[in-house]
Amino acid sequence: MQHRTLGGQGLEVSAIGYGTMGLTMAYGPGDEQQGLAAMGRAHELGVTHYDTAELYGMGTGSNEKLLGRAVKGFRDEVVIATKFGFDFSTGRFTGALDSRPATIRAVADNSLRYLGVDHIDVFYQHRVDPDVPIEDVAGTVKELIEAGKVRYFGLSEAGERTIRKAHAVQPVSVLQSEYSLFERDVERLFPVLEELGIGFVAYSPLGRGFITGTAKPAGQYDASDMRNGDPRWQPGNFEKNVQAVERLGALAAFKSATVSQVALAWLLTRGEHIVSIPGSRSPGRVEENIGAADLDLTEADLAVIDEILPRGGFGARYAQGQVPTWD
């Protein structure tokens, strides 16, 4: 597994990571047994680079608590990255963000405890919230960096005044924030990372599951899951985005692989400041994923999925009035 470096503090990772929301929200029911079988295939496979969030468990804790079960025996080993940035102040999830600095101390503290960690590898904002300055954001981290608590500062979904703003005071190490062969939008914020030497992590690398090949339309899926609100999943769209996957369907059967490698291989040739962080429930889709960093694609290659996917996939990422504002 290729390692690369993420910002200009020291942060390293392996190329292709595992990300694990799907584990217990937005993808319906999961298998806890499975999961950490999965999170245990990609350790012995060399992914280093383990990504949760208080969001994921609905502040519980679950999801935390799930990964510091799978990486107990090669915590050493491993980059654990983590989110604050909602609020759960009701015991429920409103969508209400709070990055006040008292609530990012107290999710700092039970995020290392839900984990079973001395201290965290990536603390992210998850969302930027409108209602606390971000240099107050940075600073609390900051401190919790010098407690030893946190290790690298990390921002989600940050658009390039928040970036600039935050990394005056406490040094990005990351942005993170949805990109793949279906959303492309985050390019444009892609010159102003390599100014500041900042990295960036792909999540929902095969665009929520479409890339896989495996898509059912809107409303085939258990009543948890957001694929059937999602707007690439919805009539129109849909088919033109099926039609596009056996295109690339046709490129990785020329190149003996996957459509699910040919999308995370091409991510990898984005820059050398990128990584990804798929999600999957199941061991074999672990091992599938990381099959893409072996995977080499030619310039002939790029060519031709800039041809089937020149702008993205067809509809929006998220329905109106949930996209997330960059700013």
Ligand SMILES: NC(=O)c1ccc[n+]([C@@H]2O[C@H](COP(=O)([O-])OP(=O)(O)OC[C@H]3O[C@@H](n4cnc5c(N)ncnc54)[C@H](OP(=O)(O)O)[C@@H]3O)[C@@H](O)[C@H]2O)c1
The other form holds:
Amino acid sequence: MQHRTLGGQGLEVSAIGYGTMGLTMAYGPGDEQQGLAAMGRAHELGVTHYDTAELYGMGTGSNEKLLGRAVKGFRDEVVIATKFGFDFSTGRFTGALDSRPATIRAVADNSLRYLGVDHIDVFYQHRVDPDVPIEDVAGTVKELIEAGKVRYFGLSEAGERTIRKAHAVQPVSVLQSEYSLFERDVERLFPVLEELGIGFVAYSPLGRGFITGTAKPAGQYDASDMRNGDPRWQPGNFEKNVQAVERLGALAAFKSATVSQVALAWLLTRGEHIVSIPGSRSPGRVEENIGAADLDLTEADLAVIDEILPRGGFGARYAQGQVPTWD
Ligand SMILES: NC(=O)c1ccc[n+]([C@@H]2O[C@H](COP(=O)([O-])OP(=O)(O)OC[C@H]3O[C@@H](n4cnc5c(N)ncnc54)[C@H](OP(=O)(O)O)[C@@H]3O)[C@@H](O)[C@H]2O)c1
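With the form predicted on its own in hand, show me what the form predicted in complex with the ligand looks like.
Once more the chain from above appears, this time first in line as the rest of the complex follows.
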């Protein structure tokens, strides 16, 4: 497995990581044993980067606890990233943000306890909170780093102004945002990341599972699966996206690879500062996805991909009103 350095503070991770979100939310009910097996398989195959969040356990810690159990035997070999920034003070998720310093400190202590670790490797602000100056957020994470509770600072779905202001207080090692063959808006921030020496983590790198050839029409997923309401799955967009994935599938077959491997290998060609964190509950699919790190895409392959999806997929990445606005 190839490794990449993210940012200027020494953070090093495997080129393909593992995202735990789908184990407890977003894609219908999960299976704990299967999740543990998937995370263990990732480690066996060289993954050293695991991504979770307070949000993925809806404030209960369920996702972080599961990850903590999975990495118990090899915690020192891996980088654990988690995130703060939502308000769970009512005991449930309302979508409200909360990056007040006292909340950040409390979330850090909870995450340490849930994960069963003595430090968090990467601590991200999950969403920019317009009610809390980013300097205060960065200053709070800086204190956590000085206290030894956190190693590196990350931002998720932040824009240029926020990144610059945060970086001036506490160097940002990594930005995490959605990035895939279906979602390319974030490329406009890459020059800023390069200028400031910040790494990039691509989330939902398989377009929430669409760029794998397994997408079903909206309505055919479990009722709790967010893809039922995802614009890319709605009639009009769905058929066009399926067609694009079928064309990618033809290229993948020609390369003796799979569509998901082409999608993940493509991301790795987009810059030395880029890694991805695909999620899967299946050990077999984890293995498939990790195979992308060994797939070479030629200039000719990249030209074919560009011709199939020159600007991303069809349909917005979140339902109306939910697409994060970058400041
Ligand atoms: N910062 C943020 O705001 C944010 C937002 C979203 C996600 N994330 C992070 O990014 C990670 C990954 O994102 P994601 O889970 O949304 O999307 P993703 O990795 O693009 O796709 C996950 C979906 O693809 C399916 N899948 C994975 N590999 C497959 C394969 N080889 N063949 C067929 N299907 C496959 C999975 O199903 P199975 O489980 O059934 O295999 C799952 O439904 C998350 O776990 C989370 O850590 C961060």
